[in-house]
Amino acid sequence: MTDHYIEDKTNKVEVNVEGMDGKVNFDDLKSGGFIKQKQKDLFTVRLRCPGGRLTTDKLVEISKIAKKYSKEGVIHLSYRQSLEILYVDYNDFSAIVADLEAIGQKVASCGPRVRVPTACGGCEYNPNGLSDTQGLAKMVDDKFFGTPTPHKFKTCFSGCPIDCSRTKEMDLGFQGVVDPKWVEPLCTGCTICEQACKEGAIVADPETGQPIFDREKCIFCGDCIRACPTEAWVPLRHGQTVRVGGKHGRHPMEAIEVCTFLPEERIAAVIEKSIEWYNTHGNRYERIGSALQRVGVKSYMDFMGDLLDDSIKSTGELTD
């Protein structure tokens, strides 16, 4: 049955796309990235761009692109860093896949799959970057795009605590973290770093400005470290804390914090088994999230083992 909002009342058209030929049901159509609007015979085509990255050569011929088969010459900005071509008519769909091909660009993807990662510009150019973001996201999408999942899956990747990609409300989500340490003889007793921290994690020492630091407080932003004139203090280590099982939409879910210094060599490993165990014990239909709730949270952190360790001793020094 179709939205009544469609003027098209019919569920099938017929299409002549890779993987696609015949009459398709709408649904099929949008899993495919071909998303049926309200109006007869127009669709929105969804580009695949990890990151929200784009060569400025290839945005221009994505531009000629759209204004050659867009009914009303439009592009939509996506709020998951993807580029849609409105008012595309669906006898258009091959050769507008033929010619984004030949500039090298793919159509995305919907429905039950691990969708296209999102990601801020991390540690390339921003100053708050602790990690490098856009490398991760073309990482996984190479390796997981497209893997099939009981619902949607949805990655990202944010470089630091600000967290401008909203790891929280992610499927599975990767936040970039720095772990200070203080080097004592480098130390003059600024108070700098007092005024750094926004979390009220350093204390100044009112008789000799040196900082006594709360690692409870901390949430391994970096901005003591950026912030001292001494090199007093020092990235002790980087990692990616991890969060699993987050949604928005109708029915929002805060995700779980699952590690706090993930190594970056072990992304991969932990989204694959994440992949995995979710495959294993997801309903169809059902995010990862609600299957966790409905499973426990206790079956995916067994399942995932040693992968999460983040171990560190109280003193500051990592364990072996």
Given for the second form:
Amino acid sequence: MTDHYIEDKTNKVEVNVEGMDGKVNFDDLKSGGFIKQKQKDLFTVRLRCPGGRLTTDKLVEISKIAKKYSKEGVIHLSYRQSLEILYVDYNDFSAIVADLEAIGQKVASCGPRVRVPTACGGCEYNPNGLSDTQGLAKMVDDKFFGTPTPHKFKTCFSGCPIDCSRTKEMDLGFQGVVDPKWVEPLCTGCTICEQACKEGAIVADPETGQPIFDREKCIFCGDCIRACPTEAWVPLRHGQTVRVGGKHGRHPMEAIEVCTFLPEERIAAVIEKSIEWYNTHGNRYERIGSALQRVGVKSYMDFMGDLLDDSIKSTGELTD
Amino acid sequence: MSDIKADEELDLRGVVCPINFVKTKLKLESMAEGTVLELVLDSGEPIQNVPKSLKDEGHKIVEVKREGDYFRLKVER
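Having seen the form predicted on its own, the form predicted together with the partner chain:
To see the whole picture, the full complex is given below, headed by that same chain.
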């Protein structure tokens, strides 16, 4: 029989599991994360590492397990921040899963389902970070990992508009943003904000040095807020820019921005509802981006409704 | 903007990031609490980055003056 859960194009990778009875728990394979290698009987075991973060203790334990089961003694860092133990014999599946389970490490997924979220360092230690990407990746992984979808469904979290996690290439990506607000009485006209703004959204008045702000050019990175020596630039609100329908691969597509300042507490609801739309409208082996092109973005936006409404648009006035 | 007296000066023109910040930090650490360091920073990356980092570390920038292609900053230890 053929396992349709091993690797993405499973119909092309025929894995004969006959004769494996008693050696392999078929449920282990079904959970995904076992990828057929060119070499006979050997598989790559992909681990579940949301946001690419591991404790040093766990890394040491994983290393021991990899040493025990990898025929070549190697690990590969996947493009989605997970550790992959290479050259594992399928006869060892049950044993390696049990060993990993014992240290609290789960195997990741393949195939048509929600994948492990990726994330940058975020605001915990990156000076540019505007949101807790690691915490969000973990939350989303706990809630949505493995949810079946028509094709693979990749999510990511970037802490700021530098977008290291590449929300523009994700099925659904979230990027931290901050809306800056200038407080005139605190401004000394030093012009550092003009220098700090890499987007040309702030031009210093030649007379007073005070900023002339062009919100259309602002990408909401918060450089002005961080650079201002007198706290004359303050955060009006924080949020998440939401992008949907991106992908890389053979035919890359750029995601479309569907919300600029999503309140963080709505992230889970947005993911849940997006999956619901995708499961309703997406054809088998069709990414959400292609489904959006075929069905129309309007269908998605209508379905999402108020969830993506961030219309407490900055009026230039402080709300509190 | 009234002139604030600087106790020490550090000319960082031509010094790249993040070396300029590290030099500033070392200098500040050698100074007494409440004293003022005058910095000269190039425009571009140095002026984009150094003030942010100084704020992150809890220092106060008390005066900024632009002089052509560079900036003169006064930082309170």
